[in-house]
Amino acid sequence: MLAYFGPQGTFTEQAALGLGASPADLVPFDTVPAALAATRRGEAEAACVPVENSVEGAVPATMDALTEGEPLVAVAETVLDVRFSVLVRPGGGEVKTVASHPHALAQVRHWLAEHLPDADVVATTSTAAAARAVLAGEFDAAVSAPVAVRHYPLEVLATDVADVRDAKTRFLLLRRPGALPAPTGHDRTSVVITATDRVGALSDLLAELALRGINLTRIESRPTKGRLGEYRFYIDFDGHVAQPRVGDALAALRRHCPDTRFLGSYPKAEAGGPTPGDEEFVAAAEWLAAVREGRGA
């Protein structure tokens, strides 16, 4: 069984299918924390959840849930182009209310202002929840993933809707800790760190990556929900924990901040250059070993 942020008809369902899941194995959950909790309990083999959007940034529910409870690690990712459909009931008449997830509404606000300027906009827990609510007569239209029409008998008022034409959302496939995916040479590593409250703390963490030639690809902060001003930092960078310099960098991060959680090393979904190898790192280690053994200088 594979848990995903549902209900049926969301982009997350589409992402899970793109990651190789069988439709028969997919089980929707109403929230991201619920999908991850099912995986932590062993009720699901894995969970597929959204992690960031190119327009609206990180998904707070996912970021927070990754730090609560037993650890989960990402083993794969996928990136979807985000295009929406506006769905209505057959013969529904005038559109006075439009519902969707806040991230979706933010990505079509200009379209709504142009085409449905008088409609009230209402936030829901997911794009598919909005479609279900339209079917139930609670709202007149839903901004939803195109896949939703496979599950709900609604009509398409408009399709291929997006204010930003190249908008994308990234999704993670998460499992309980175990064997990691093998390095591919085109990998990403993710961690979450609670930095100590001192001058230069974040700078010291990032320096550990820079000194090893590791490319930082994302950094986001979220409050710990404890003491005011205390934040967790979510960091993505190129490379795989099996690489010596990446492993050494992770150990250094842990040395600076004991509250460091490894979130996975996995193949990157999008095309790009290969992650730099460890040749110089390995050569330097061999030189140091020779010096220590009196074989060179």
Ligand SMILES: O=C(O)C(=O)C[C@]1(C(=O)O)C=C[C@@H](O)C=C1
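Positions refer to the first chain, counted from 1. C-alpha atoms forming the largest set that superposes within 1.5 Å between two forms make up the rigid core. Keep in mind that this is a model prediction, so the values were computed, not measured. First, how it differs from the form predicted together with the ligand.
- Taking the rigid core as fixed, one finds a CA shift for Ala284 of 2 Å or more between the two forms.
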Contents of the next structure:
Amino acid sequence: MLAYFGPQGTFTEQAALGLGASPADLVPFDTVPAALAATRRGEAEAACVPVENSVEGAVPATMDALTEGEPLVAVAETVLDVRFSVLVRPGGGEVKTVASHPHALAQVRHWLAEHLPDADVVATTSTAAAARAVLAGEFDAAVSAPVAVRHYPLEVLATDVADVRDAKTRFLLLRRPGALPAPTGHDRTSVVITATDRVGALSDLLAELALRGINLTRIESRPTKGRLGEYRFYIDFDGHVAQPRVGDALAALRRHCPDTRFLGSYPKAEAGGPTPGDEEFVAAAEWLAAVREGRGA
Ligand SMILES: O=C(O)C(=O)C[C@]1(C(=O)O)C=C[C@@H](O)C=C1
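Having displayed the form predicted alone, please output the structure of the form predicted together with the ligand.
What follows is the whole complex; the chain from before opens it.
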């Protein structure tokens, strides 16, 4: 069973299918924490959840759920283009209320102001939950994934709705810790670190990556929910932990901050340049071994 952030017809369902899940294996959960909890309990083999959007940024529910509870690690990612359809009940009258996931609403703010200026905007747990609620008569219109209309007998009021062209959302496939995906040469590593409160703490962490020629691809912070001013940093960087330079960097991060959680090394969805090779790291380790054994200098 593969858990995903549902119900049927979410972007996340499409992401899970794009990652090779078979439709018969997919089981929807109404929230990201619920999909991850089913995976932690072993009821689901893996969970597919949204992690960040190019317009609205990180999905806080996913970030928090990744640090609360037993560790899960990402084994794959995928990126989807995000454009919405606005769905209404067939023959439905005036649109007085429009519903969707907060991330979706944030991506169509201008469109709503122009086309449905008088409608009340209501947040739902997901874009597909909004479509389901429109069908049930709770709201008049839903901002949904285009595929939602295949699952819910609604009418399409508008297609291709997006304030920002080329908006994209990134999704992760997460499992309980186990064998890591093999390095491909185009990988990403994710960690979450609770930085200690001292001068230069974050700069020291980032320097460990820079010193080893590792490209930082994302950094986000979330409060620890403990003391005001105490943060967790979600850091993504190029490379796979199996590579000497990346493994070295990860150990250094862990030395700085014992509260470091590994969130996975997995192939990148979008091809970038290959991660720099590790030849000089391997050569230096061999040289050091020789020095220690009295074979070299
Ligand atoms: O509600 C959905 O359809 C989702 O899969 C969630 C989500 C998100 O969390 O950003 C995914 C893609 C879109 O950016 C809007 C909503």
